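Here's a solo chain for you in structure tokens, the form predicted alone.
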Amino acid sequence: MKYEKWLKNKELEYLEDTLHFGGMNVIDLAERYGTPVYIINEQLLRKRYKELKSLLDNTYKKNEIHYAVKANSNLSVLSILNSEGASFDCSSVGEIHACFKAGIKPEKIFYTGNMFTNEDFKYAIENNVRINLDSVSQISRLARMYDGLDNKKQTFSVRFNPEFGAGHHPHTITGGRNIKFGILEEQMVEAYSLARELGFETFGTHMHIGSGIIDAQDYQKATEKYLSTITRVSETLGISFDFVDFGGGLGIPYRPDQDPLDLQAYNNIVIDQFKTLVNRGTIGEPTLKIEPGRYIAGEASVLITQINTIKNNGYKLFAGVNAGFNTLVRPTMYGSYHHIVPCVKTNGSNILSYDIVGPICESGDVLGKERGITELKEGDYLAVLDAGAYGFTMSSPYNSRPRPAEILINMGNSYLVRKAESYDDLLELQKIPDYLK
């Protein structure tokens, strides 16, 4: 794919030499909010939704598609993408909390956790959320639990681990004997009869082997054996299945030599084989759920830095920039490439290499090493791409350090969609002792 045509599938282009992201010239919109700013494209966010939609739609139509609250939690982004009819997935009580103030009812909310406490549980049961279970011995307790507040039993699933795992890192790969999520093979019987003899009466299940996945054919192994699994244990125990949940990990091109994952591709590796599958009549009538978060949010938003310093140590030149690992971690936590441009683009030959770096106090805080671009100013804007999924959601006040405003953009409108905190919102939770006064 040409460079043009890269930056254009993600809303980007330069008009008149000016970056502009859906339509809008995001050097005007950082003069307006200040920088670091992530900027959120609406129309982008929808579009990716209907995307998925399209293509399950056009394979199985009883279908679910959950976001990934974990992605991007912002509250706008949560009530568009209600507005388009998707359903939501939670891993914490705390996201949970962020989906009923942004107006989404609990039946559309499934809450996959893990080490889940007592009080998760009582959370999720009180406020009829699914849960979807990670551990054999989980069960006992989910079940104690529901008749302890008097509550009819919801549709019991749990995670399988398929020990095939996929992802852009290490930290992402969540199928395998080491990896915590989670239980394998020989347990599944073991946890579906456990749960009927414990009075759950209808059955779903759910498998996600990691994020960020580009290539289709990662799903392939993983597939299988989940599909050979959930009809041993429905043959085995008699039992059929409400839903079957692939999970997410549909990744995004971060650097500009990608292609978009082959979204056909997906649905022949993924989609047909459980409708082929279904079409026995083996396990039922399922509702396919699938859990996407980075696919749907990441390319919508981009972050934009400012250069206050630019340095050559006679050795290597740098680029200082406002955010840092405390805006964006996933560099210095994962390795992650996300493509910096500048937002002006000048027509010189003259291309240096820079490295991007924060104003965090640790010599990791690098959000782009090595780049090639044209000779940058002190005073430039800087745009980091594909900042949507991940991005504000893993951010946090080191060095004390206020996070970022975010906003949202939409057909030639800009709305503040979360203010800059301020240096007395990061000490507002503290309180010094009467004896230390």
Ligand code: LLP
Contents of the next structure:
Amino acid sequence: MKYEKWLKNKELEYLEDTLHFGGMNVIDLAERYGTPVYIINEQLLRKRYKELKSLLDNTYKKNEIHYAVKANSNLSVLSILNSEGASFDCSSVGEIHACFKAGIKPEKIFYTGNMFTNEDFKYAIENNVRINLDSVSQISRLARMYDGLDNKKQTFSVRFNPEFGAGHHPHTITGGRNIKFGILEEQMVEAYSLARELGFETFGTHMHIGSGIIDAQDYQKATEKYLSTITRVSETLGISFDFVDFGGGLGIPYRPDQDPLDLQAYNNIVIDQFKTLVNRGTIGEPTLKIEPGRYIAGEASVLITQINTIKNNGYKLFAGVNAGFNTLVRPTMYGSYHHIVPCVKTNGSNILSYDIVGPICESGDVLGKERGITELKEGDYLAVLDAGAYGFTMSSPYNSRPRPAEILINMGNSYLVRKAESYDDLLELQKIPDYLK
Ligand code: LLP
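Structure of the form predicted in complex with this ligand, given the form predicted alone:
Following is the full complex, with the preceding chain placed first.
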């Protein structure tokens, strides 16, 4: 794919040599709101959601897309997706709380936690949120909790680990025997049988094999095993499923030489196989669910940062910026590639190689290694692309650096949707005991 088209797919383009995102001049935004700053593009969020929704609608009407809140939990992002009719995948009580704050109804939420505490269960039960278990041992604990709180048991569901995983980094692969998530094939019949004995009357099922999957083929083996395993559960126990959840994981093209995930191939591998099974009539007529986070939110934000220092140490050129791994940890944590572009395009042919580094006191604070860019100057702005998923949500105040602002852009307007933290915000929860004063 041509580079300009690759950018255009992410609603990025240079107009009179200045970078525009969703039609808005990013330098104007940087100057108005300060940097670093995350810019969230409302129309692109909506577009990505709709792409997936129409893909599912065309193959299997009874479907729900649960947006994975962990990717980007900004309340405006949640409200936008809620207005599109999305459902939500939460991994913690904190994420459920955020959904409620954004006006999302409990029946739209599915709580896939792991290592649940009794407090987690209690919160979900009291708030009518469906829970997706992660271990056989949790089944009777959850049943007791429902009984103790005198609440009717909601649909029972447990996460299946198909032992085939995929993802952009070992830390994001969630299928495999040595991996903490879900239960294995041999435990599935036992789990549903126990749930039925304990009084659960309706059943769903769940699988998530990993995150950052750009080749749809990676879903093949896991999907086959998932479908054959839930068929066995249905046949052995004579139960049908209200829903079958295939998790998220759909990747985005972070590198200019990558094409987007082939949605048609994903459809053929996952959705079609599921539909064929449903047509056989063994597992009932379940709702099909998927849980994309990155696919919806990833490309919908860029992080704008400003260069404060150009350093040539005689061996290497460094462009020092005001965003570090406190602001965007993915490059440091996973070695992830984020494409970085200057906000003003220079037409020179002299390409230099820069390490783009942040202000954190660690050598690993590198946002981009050996990037070929035309000459940069102190004061220039850079855009770090595809920062919308696991960008702000994984940021931290390390080195006592406040988290940046998030702004939302829509149809030529911009809105501050999260203020930049202040130094006082960082200290707000601390107390010095009197004897130290
Ligand atoms: N469903 C479940 C149960 C998950 O655990 C996850 C992600 C998702 C859905 C959404 O996955 P997605 O569609 O966004 O790939 N911090 C890492 C990604 C960790 C993902 C954890 N679980 C990163 O920055 O790449």
